[in-house]
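Okay, so here's just one chain, in structure tokens, the form predicted alone.
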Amino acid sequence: MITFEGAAKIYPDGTVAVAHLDLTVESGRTTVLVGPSGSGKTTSLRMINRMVEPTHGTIRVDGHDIRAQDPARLRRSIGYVIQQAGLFPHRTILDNIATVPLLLGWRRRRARARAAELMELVGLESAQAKRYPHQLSGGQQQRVGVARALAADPPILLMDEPFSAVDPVVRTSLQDELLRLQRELRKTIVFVTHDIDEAVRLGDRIAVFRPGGELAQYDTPERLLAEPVDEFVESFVGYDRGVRRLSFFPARGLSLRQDMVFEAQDRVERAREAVVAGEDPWVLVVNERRAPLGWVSARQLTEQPSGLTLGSLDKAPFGHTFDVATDSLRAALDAAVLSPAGRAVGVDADGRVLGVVSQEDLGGAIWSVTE
């Protein structure tokens, strides 16, 4: 557990970076510090490992005042990940990861064996062990940075905007990797970001800082989105916070329709009959494995009297699917909005269609869980 008790950082010219911070970071959880530039979030993080010395107040790690500890020893006991990894360019990937264990006096063989284990844990290939940082992509370098921070198995991991320098696709994959690692390792993570979406996705608790280094709100992601304490927090989390909040409600309770799903070959006549009878203006066509091929409209069916073929469905879009068991109502709503039929396609873990749900039915489900 990390506790800030009236912690402050005021520079000699009078600039207040952090103002009287009272905050408790729970053990085994991810706490995200978020706020605009100059709000003190990075300074607060760097005070934990004494990269920045507090001017006032006390910071304790597991009940021990950090100022009673040797700074170098304290830093070696806490993992630290920064933007663009901060790797040593003249050392191989394996030796970069082994840095802290070697500083702690581990034998080289043991330190390198630990580094090799961690490469696999963070999703790096063993063949990359002898490469140098410039030979890896930005996302791979960030994985090395995470592995290096974990090398001595520290209970605390500090992460200062570690994914901000990579493109959105790589950033999402790194977030996924961090979530997976945290499920396995249960470290106490303090994570700094300026991106509220990243904070909501990764954090068990979120601390929102306002300019001047003041803590505006400290809460769970769901409560932060549902009940911002003032106009500043409301504007910072965004006026689409209602949509973000849907991420915390599972999609598995949705009622899915099966009567709009037809196989491309032997059931297309039944699909045409359903459309002609006015039951629905769209049908979802699937293959023999129940993988979605595309939405077909009433007009397409009536204009193709000879029936549909797999070839004719090559360009029949269905947007994207959502996993009924694991995805949220937000994912289902996004799938429905992007669908040409205005309906979301729910699938199982193997991509087999379980049914579809309309925007109207989604609206009812959303109202029932958020009222």
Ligand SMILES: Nc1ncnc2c1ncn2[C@@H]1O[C@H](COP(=O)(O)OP(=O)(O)OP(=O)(O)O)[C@@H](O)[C@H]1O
The other form holds:
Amino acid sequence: MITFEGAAKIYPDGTVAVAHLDLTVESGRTTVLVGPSGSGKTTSLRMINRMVEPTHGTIRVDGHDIRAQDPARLRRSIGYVIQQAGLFPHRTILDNIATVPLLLGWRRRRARARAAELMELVGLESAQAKRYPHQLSGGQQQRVGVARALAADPPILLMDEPFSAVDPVVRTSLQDELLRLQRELRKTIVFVTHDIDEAVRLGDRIAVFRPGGELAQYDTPERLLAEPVDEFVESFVGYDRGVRRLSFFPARGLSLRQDMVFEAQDRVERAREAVVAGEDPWVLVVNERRAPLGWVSARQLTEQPSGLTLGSLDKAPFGHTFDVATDSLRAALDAAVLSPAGRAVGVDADGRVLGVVSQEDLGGAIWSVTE
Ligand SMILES: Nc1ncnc2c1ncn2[C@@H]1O[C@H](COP(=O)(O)OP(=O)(O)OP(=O)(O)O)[C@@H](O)[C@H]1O
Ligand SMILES: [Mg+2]
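The form predicted in complex with the ligand, contrasted with the form predicted alone above:
Below is the whole assembly, all chains and molecules, this chain first.
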């Protein structure tokens, strides 16, 4: 556990980097510091490993005042990852990762073996061990940065905008990797970003800073989106927070209609009867393995001669599906909004259609969880 007790950093020129911070960072969890530029995120983070000394207040790690600890030793016991990785350009990837173990006096062989193990853990190919940082992509360099920070197995990991310099696709995959790593390693992670979506994705708890280095709100992502404490936080989390909050509710409880799902070899008249009985203007056509093929509208069905199979008709694309077991209401809503039929297709882990959900049913489900 890391505690800030009235911690502040005021520079000699009068700049208030951090005004007065009371904050408890739980062990084994990811705490995200988020806020606009200049709001004191980096300063707060660096006070933890004494790269910045607070001018007021106390910071404790597991109850121990960090002022009582040797800064160099403290720093070696805390992993630190920054934007653009900050790798040593003239050292190989393997030696970059082995840096801290070597500083701690490990034998070269052991340090390198540990580095090789970490390369695998963060998803790097062993063939890259002998390369130099400039021979890697930005995303790969960030992975090296994470591996290097983890090398001596520190209980605490500080990450300052580690994924900000890579493109959105790589960024998402790095976030996924971090979530996977954290499920395994359970480090105490303090992660700085100015991207609220990244904060919501990664954080167990989120601290929102406002200009002037003040803590505006400290909450779970769900509560932050549901109940921003004031207008600043509300505008910072974004006015679409209602929709984004749906990502915390599972799609599992949605009622899925199966009477509107037909196979390609089924005949037009069967689907027509279902459309009349079910009062639904769309049917979904699936193949023999129940993979979706596309939508057919009621109007289209009435225009077709009987006897034809659904497989022979033109179909509107089914868009993207949602996984009933693992996705959220947000994913289901997104699937419905993007579908030409206005309906979402729910599938199992193998992509087999379990049923379709209409916007009305989705609306009802959303209403009942968020009211
Ligand atoms: N050495 C310094 N002397 C004076 N002011 C400083 C110094 N270092 C930082 N500051 C100021 O402290 C404030 C907080 O800076 P900090 O780097 O913590 O912000 P940040 O939230 O990390 O911003 P960003 O999102 O841009 O990284 C800023 O106004 C900055 O200009
Ligand atoms: Mg910063």
